[in-house]
Amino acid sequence: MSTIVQKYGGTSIDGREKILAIAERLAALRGSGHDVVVVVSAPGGTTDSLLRDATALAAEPSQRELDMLMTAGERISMSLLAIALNSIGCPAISFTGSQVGIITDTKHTDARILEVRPERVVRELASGNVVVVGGFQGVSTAKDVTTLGRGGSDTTAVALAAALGAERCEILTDVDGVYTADPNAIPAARKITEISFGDMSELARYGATVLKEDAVRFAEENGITLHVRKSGSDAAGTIVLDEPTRPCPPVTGLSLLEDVELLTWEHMPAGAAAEIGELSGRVKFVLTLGDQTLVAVERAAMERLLDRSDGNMSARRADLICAVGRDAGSAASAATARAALEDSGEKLLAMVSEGRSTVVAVRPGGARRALEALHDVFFPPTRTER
């Protein structure tokens, strides 16, 4: 038989309907002759609640303790869904990211997935159990709990897949796929029906929230289609895939980062240099004009470069706007992207074009009216649509 494995999200696996909901869902596929492995977040906003208890015990918690907190959320939400599953006949039993063999290395809130063994995960589909495993998590190579960094629920889901050679991988959500902008923000926002990897991963390493970057990434590289669509429905969603199989506009998307920290450096220290190669993903972009050095970076990471600074460095807070696609490096885009700018009233503090994308740095609070004017002028509305 062949594997499916599906993602939950928190928002919606909160409560009891809904977990009954998911179930009989569940159920039903398995019924249909499919092996079933179904990974879930905690449910909504108990990991932020979590949080919070933690620090108002001790202003900087221990990470390897709140590795050990931050994890039972999704306890409860697998344990939850497999009693509702057996109670309505289906055959399930709940793991933790340690019992499926979700190995990491031993960077305590943010840790990366290092390998997979399913053994367990293979004897129970085999017993007819659906499996159900507790996202986010997973054990260090020092046998510690390990959590996955926010988002981390879709990386278990994608590890899962990968590992299990599953025909594919489903996120489930409360959107029902991945549209050309956030469409609460932008509501003339159309559904992207498929994606590449490349432009999913980007879209969301600038504030996309649908998927995680990381997940992305890993199912690029173990060749996992992704479908992203509503949970409890079963219209079709966005399929994220190696190219798309149908023609693409120019720019496929825009996403939106808000409150990062733009640095500039008039000669960049090499301590400086040395620190944003050791930050990755924080760091959004590196534009170097002449002696001049500017770097946008999200603020959570902004006390270790300046650290480094040397009394060298000014600062100001931006959002970044990234707009991805085919032609969204291209110089013809960029030049669209900073017309409909001025149009817009909001100022260009920053612009980096390269590869298919094209990230653009505005004033913090414009943002949203510099999305909209760059969505009207990449995404013009059709003639059913004015």
Ligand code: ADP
Contents of the next structure:
Amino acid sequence: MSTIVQKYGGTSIDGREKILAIAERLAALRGSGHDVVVVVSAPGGTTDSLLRDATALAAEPSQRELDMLMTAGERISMSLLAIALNSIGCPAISFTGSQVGIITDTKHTDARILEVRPERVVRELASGNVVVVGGFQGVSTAKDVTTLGRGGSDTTAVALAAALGAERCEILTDVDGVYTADPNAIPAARKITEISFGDMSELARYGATVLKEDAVRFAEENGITLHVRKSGSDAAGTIVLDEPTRPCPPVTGLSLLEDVELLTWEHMPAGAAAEIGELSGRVKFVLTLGDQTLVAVERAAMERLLDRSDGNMSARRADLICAVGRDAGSAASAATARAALEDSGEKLLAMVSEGRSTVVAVRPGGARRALEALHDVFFPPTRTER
Ligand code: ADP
Ligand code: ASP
Ligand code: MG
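Other form of same protein, the form predicted in complex with adenosine-5'-diphosphate (ADP), not the form predicted alone:
After this comes the whole thing, all chains and molecules, with the earlier chain placed first.
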């Protein structure tokens, strides 16, 4: 029997009605002859609320205890969904990440999956259960509960799909696919039918939260095609795969990452360069202009670099917009982006083009206007839209 892994995000699993509706759909899927594994996130807003509870008690809570706390959100969803499934006559059992053998490193709040030991899931599927798994969590090699970084339920779904040799991995969310820009910010954004792993992970890296970057990379490494769809709908969504089967436009999409730090050194000390090397995912770009080095980092990483700055570093906040696609990193696309920003009146703080992307930094608060201007120029309205 073929296995389907579905992942439901927080907004999809918020409240009794939505949980029951999901249970009905899962029961129908099980009834059509598939083995079904369902990964769930915490109910919408729960993880943020738990984090607020912790920081109300301590400015810098222990990372280990934060993981204990945050995994509670997913436990709520997984047990409620299993209860709902059983109540409609569809046998189901729920598990934490630890129980389904998701083994991670020891980096609390941002752990990497090292191995998945899915024997228990396989056994439960064989005995006819729908298996419900709490996303975003695992157990470390030191036997502590860990979380996989914000949005990490996507990673759980892909890791389980790979370990189980699943036929499909579906990410069900509150939008009906991946768009040319966040459709909640840019109403004119268009749904993308197919997108490559490379373009999707770059969009995710620069703020397209619809998929987590790690999950996309993991899917690529393990040859797992992803289907992004709207929860509760049968409409076709977006397929994330090695190579789109149809011709792609020169720019595939745009993403927006708000609130980063742009750090500038006249002469970067060796210590800072070493720190940057260690920050991997939190560094967005490094740009060298003569003696000056400009580094864009997520705000959370700034303190560490400040410590190594030897006093010659300056910092300013910025928003980043990234254009991704086969021609997005070309000189022509960079010139188009520059001209569009100039016309919009938004000042360009920095710009980096490489490979398949161009990233622009603009002042905080200016990004929405800049994103609109770039979307208009890279995805001009078709005649029927005008
Ligand atoms: P979930 O709780 O289901 O994991 P997320 O909030 O993590 O949902 O991701 C879905 C959100 O991603 C959408 O509501 C949308 O605002 C945002 N998003 C950002 N960029 C894009 C994009 N390019 N295409 C679609 N959605 C996007
Ligand atoms: N609940 C977690 C978060 O809010 C994980 C997830 O939603 O994927 O980040
Ligand atoms: Mg998400």
